[in-house]
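This document starts with one chain, in the form predicted alone, laid out as structure tokens.
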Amino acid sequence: MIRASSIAHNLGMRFNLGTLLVLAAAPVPFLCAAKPQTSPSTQNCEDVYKNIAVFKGVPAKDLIPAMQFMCASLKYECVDCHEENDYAAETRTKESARKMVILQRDINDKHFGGKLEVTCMSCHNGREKPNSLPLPATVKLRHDKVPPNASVSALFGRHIKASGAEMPMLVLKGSMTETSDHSDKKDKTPYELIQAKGGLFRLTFKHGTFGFDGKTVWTGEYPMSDEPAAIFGRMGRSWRGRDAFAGLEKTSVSGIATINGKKTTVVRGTRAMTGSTEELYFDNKSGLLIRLVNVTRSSIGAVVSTIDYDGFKSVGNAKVPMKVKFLSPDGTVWDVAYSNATVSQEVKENLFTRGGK
């Protein structure tokens, strides 16, 4: 295909893709990968164009619309695959595109009787790299470029300082409103979270009582494991104290993003204990963590969940988020609003043991 910008440069104007295709369809020397044309409407691609591989036997008039479709599906320009001065030349991206065309045809032949059901757009959907996981509309895992001099240790340190001291025991009481993509029903119920040093927590709401005793996440009298334990472990995490980010490995600053109107810097890391990847969004203004994105992988794909922290209030010597939103992979949203937050100097250890009261 022709690069529209190079034609525009020669003619002193800017062309859109529609203009490009008008030019490409004409038997003129703009199309540098084309052979001398006679009647392209009755010829195949290999009779008109040079270095044709997967479009052999396909009418020549099909090639430009096919290239246009690829560009639209990936938001590509012609020169993202072709050499600017020799469109017939071999490139790595052209070879990848050929493999994808073969894959598409194979899927449609085997599973849809040759009907054009699966296309480039089915997977790419306007992106260079297809999403391999169901992303919530508010979540993006590719961010703008990393700001200069950004460092993980500085971001962690700033949050720890801004969030304040780790309190002996914090008691948060309020309500939770549950909504779902599958229902318009809103269910508002009591919600209580008790946190203590060392990551201890006890969470009580409509689905039961859950906690962490320093070694095991539990519900009632029973220990939890694997992903269920990881889910409630994230819900009870306090993000305060010098060990706020313990267990997060292979960390790096992955970019910048805007969350609910706030400019943030994003840190990405992995948790060996849960086998998941986490992204932490730090508010550039306050330094506080305002979003956690968790990506958990399975043998057939990955799922994404988020926790947003907002409405920070000074409680004792700490900043506490009084509004917390949990978004699960299935579209269920738990909006938690705390109406009361108190600090207790006396830690009741039995609250955090299995079955304790």
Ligand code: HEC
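In this text, the rigid core denotes the largest set of C-alpha atoms whose superposition between the two forms falls within 1.5 Å. Residue numbers count along the first chain shown, from 1. Only a predicted model underlies this, so the values are computations on that prediction, with no experimental measurement involved. Compared with the form predicted in complex with the ligand:
- Of the two rigid parts of this chain, the smaller turns against the larger by 18 degrees between these two forms, per C-alpha superposition.
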Second form
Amino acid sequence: MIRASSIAHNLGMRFNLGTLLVLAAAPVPFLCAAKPQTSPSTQNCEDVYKNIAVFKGVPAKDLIPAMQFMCASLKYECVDCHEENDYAAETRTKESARKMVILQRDINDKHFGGKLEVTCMSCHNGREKPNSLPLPATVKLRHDKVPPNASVSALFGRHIKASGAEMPMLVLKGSMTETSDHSDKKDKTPYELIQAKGGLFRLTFKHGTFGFDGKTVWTGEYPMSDEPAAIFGRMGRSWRGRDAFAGLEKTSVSGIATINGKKTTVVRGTRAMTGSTEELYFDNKSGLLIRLVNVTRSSIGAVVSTIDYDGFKSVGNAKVPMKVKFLSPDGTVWDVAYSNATVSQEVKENLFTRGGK
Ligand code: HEC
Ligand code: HEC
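Show the other one: the form predicted in complex with the ligand, since we just had the form predicted alone.
What follows is the whole complex; the chain from before opens it.
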């Protein structure tokens, strides 16, 4: 009799120490059963194992590789689905896995002519819970537990105080570097943003001039709507002044997270104007908003974009992020670095109106 532990080793199974000890002490039935008396090629799983449902009619020699495939696809160990001492016993995850085997077969039979195209790996990709969103590597939507004393109004209030409750008109000048997953090209171009009370802004960069007049986001002579308006609305948003968080509804503290080494508390809310969900990450130390994650739904899935604020500098009575990084759902990164930030006293009337100069 070959020792179970060496079989386990040869199979490359991810047994934990406990399993290993049990196996070494008393070889579990399936390892004996895997060496049947008759020719293995003629036996099916149900002839060899005790509790077979979905692998009925499948050759017995398939079972262990199939188990290893499940482990590998979900980064699971055998004991994540099995009771250590009884592999035939029912478990919650085993039951889920059975449904998944059926799901996988259905998809392939119905849509891929029975070819093995979609597997556990296609969806799970090394995770217990598959991602249903194309999430950037830097973003997680599940956070660690909410601290019991955290409150949305306290977090908002602290940010407003830290960034300057009064809102002077600010003129920010610098450059934007564009990098993309789709090309190696780096492209550095001028970037200018003017922001004023009431969320008004005027943004000029390589893609044109965009603004917000208090009602409508526009570009050049034209009003914008739907997602394009929402995207540029977020780009120009200053998050300053007493009404910095106006328009956010159903807000709640959704957890804590670490962003670029900074401990943050996260607030989640919805914005009726754009129909999207926003997550706001407040730096525990400074109280400032350092990340916005935006989730916009479509009928087939949601897209996620982020804006990171960094390099805060005092300008007049405001704290201004001199570095802003936009990450779009397709992986394009716009890195904005301001070299110049000034408070302007004279507000030109039509600066923020459509077609205004
Ligand atoms: C994702 C869950 C999952 C993982 C991980 C998993 N199994 Fe299984 N295992 C199952 C399911 C489901 C069945 C029942 C198959 C059926 O109903 O036809 C099963 C059945 C078995 C059986 C048959 C038991 C019997 O007598 O009925 C053995 C033996 C077994 N697994 C071994 C392993 C080993 C060894 C590993 C680690 C390499 C492993 N399994 C990992 C889900 C899993
Ligand atoms: C078409 C996509 C898809 C395929 C293929 C697929 N799964 Fe899943 N699986 C999911 C989804 C979605 C969930 C639900 C996750 C959640 O609850 O958030 C899930 C859940 C599970 C769970 C339950 C996890 C838990 O938290 O309890 C297990 C176990 C599992 N899958 C195993 C498998 C195995 C094994 C295969 C391959 C035979 C497989 N899945 C194939 C999409 C898939």
